[in-house]
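One chain follows as structure tokens, the form predicted on its own.
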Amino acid sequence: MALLELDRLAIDLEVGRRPRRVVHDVSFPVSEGEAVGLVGESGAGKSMTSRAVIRLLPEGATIHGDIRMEGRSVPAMHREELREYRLRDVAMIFQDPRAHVNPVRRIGDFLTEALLERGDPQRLAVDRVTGLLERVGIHDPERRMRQYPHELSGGLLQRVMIAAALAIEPKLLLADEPTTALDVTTQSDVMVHLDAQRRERGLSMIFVTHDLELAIAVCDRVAVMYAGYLVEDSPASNLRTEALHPYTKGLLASRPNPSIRTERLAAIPGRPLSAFEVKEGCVFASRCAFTQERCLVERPLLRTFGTARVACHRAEELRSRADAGESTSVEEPVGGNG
């Protein structure tokens, strides 16, 4: 059994007193000690649908479908069981690490919070937290608990939010675009510490993120969504030379590449839809060179090939035009869905 299954989620949010749906129909399991990515443009439906495990959704917020951690509903959990499921099962990395701590509470109070509330001993909590400070890469780990969040800098503050994560020893790490905030150097410091003490705990993450690249380098699988909707589920060896949808392939492609001189970066065409957006027939036709009539009034479901799944009418023939050294480059946008 799988540690979390996610079971045709989807989420409607309250705009203008109407319910819109913003994530449709999204199915996958999260294997103990595996890490899944969950990559895609920015409306794509990835931090919702991460923000759903851990049910922190805005106000006014419906999820369908079910969501199931070793077995449990998420969504059908009372109050205490809710939680006792935050505080020991599920913890969760926010991508600007200032709009989630108390700005007047010291460092040492925001890392030792949830362990005291479930009622670990303090001392053993600050030995907790002080050693896991030192292990993300944060040196006078006893000088830094003393300090506020205005001391520390973005990088050694988002190092914390990873310590208290880790703190509660979860099962599941919820790393919503946890380095967006950061710059390049930071960035890659602090996914190698994350990376790191997830590995060596044996813990399961799902790791949203733009960047696929990224996803690749650290996740056992990736799964790509658009507009809501769930594109490819594949294992993330093998994207970089079997990507099998056209929006994973555009977002390969569109990845500076420095030992490759161009003249200018590959783009995917027209811009991001949001979920409420799309109507019938394939998410991606409008920015898509392969949309045929098909593709524009029947919307294609997740088929499996081999490991891998996608949701794409097309998958056979462009896996053959590819094998044959045909370009299936999605610059060339024809037709569309609105």
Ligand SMILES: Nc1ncnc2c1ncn2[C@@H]1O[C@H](COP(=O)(O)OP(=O)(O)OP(=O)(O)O)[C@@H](O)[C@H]1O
Given for the second form:
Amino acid sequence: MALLELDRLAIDLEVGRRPRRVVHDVSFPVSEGEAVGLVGESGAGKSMTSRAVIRLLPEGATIHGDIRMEGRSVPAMHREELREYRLRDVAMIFQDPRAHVNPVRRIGDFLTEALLERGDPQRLAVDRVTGLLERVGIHDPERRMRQYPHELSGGLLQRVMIAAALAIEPKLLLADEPTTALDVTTQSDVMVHLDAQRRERGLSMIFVTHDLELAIAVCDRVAVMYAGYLVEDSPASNLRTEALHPYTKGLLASRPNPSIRTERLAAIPGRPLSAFEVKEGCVFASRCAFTQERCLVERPLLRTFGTARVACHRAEELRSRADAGESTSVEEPVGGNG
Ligand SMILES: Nc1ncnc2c1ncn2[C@@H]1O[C@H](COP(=O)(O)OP(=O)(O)OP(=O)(O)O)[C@@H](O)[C@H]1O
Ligand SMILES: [Mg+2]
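For comparison with the form predicted on its own, provide the form predicted together with this ligand.
Below is the entire complex, every chain and molecule, led by the chain shown above.
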């Protein structure tokens, strides 16, 4: 049994008193010790999907379908059960650490808060978080614990957040763009610590990012979302060479590759859509180089394809063309527009 199971998850947010569906029919498992990347452009529904797992959705949001943690339904949890779940099973690391700490509380109090709340002895809590700060590369933990958030740089504070998440010894980490708000040199530093600690502890993780290459590097599997839908789900190891969905291929081609000199980025044309903007047919049809009649009228289901799943009517055809050596790169459409 998977540790976590998203089962036809759909999320409605309340916009002007009316429900607006921002996530549709998302299903995937997360096994014990497995890291799953959730990748896609802005508005794809990545944050809402990961937040649903810890029930931190905006006021008025409704969850449809189910999210099961070790068989227990998260949407059905009552107050006390939810509290225990958040103190023991699952921890979240956010994009902007400063928005998630109390500026007038010392780092040490912030770090031990959850442990004390669930009844761990003070001494044990302090020892554990001191050790954890060292593990994430903070050399003088005692001094840091007496400091306030404003005395720490963004990178240091994000490492404190990682330590806080690890402190409860969760089974699952949720990390939503944990390095995006940091400057580039600090980003890799924080990522290295997060990745190392997760692997060392055999933790499961849902890792949200725009950056498909980063997800491939730190995750076992990658789920690609577009406009609130899961469009591809594949083992990370073969995604670079065997991506099936034109959107995934577009994301791969959009990132600058320092080993290849190109004049421009092979970007995906147009802007990303949100779930409530898409019409009938494939959600990606308006930006896809391979769109045909059928793509405009019939929404493709997510289908199993070897070790991957993909929602594209033309997946088989595009794959066999690629296998035959024909270009199916996003830059050179193979006459798919009519
Ligand atoms: N509080 C809110 N009220 C109404 N709509 C919202 C709210 N938060 C997000 N949305 C909408 O829900 C959709 C999904 O948003 P979500 O934040 O999950 O996207 P995302 O994939 O995390 O994007 P990003 O990469 O920009 O963080 C978007 O269309 C967004 O505009
Ligand atoms: Mg987000």
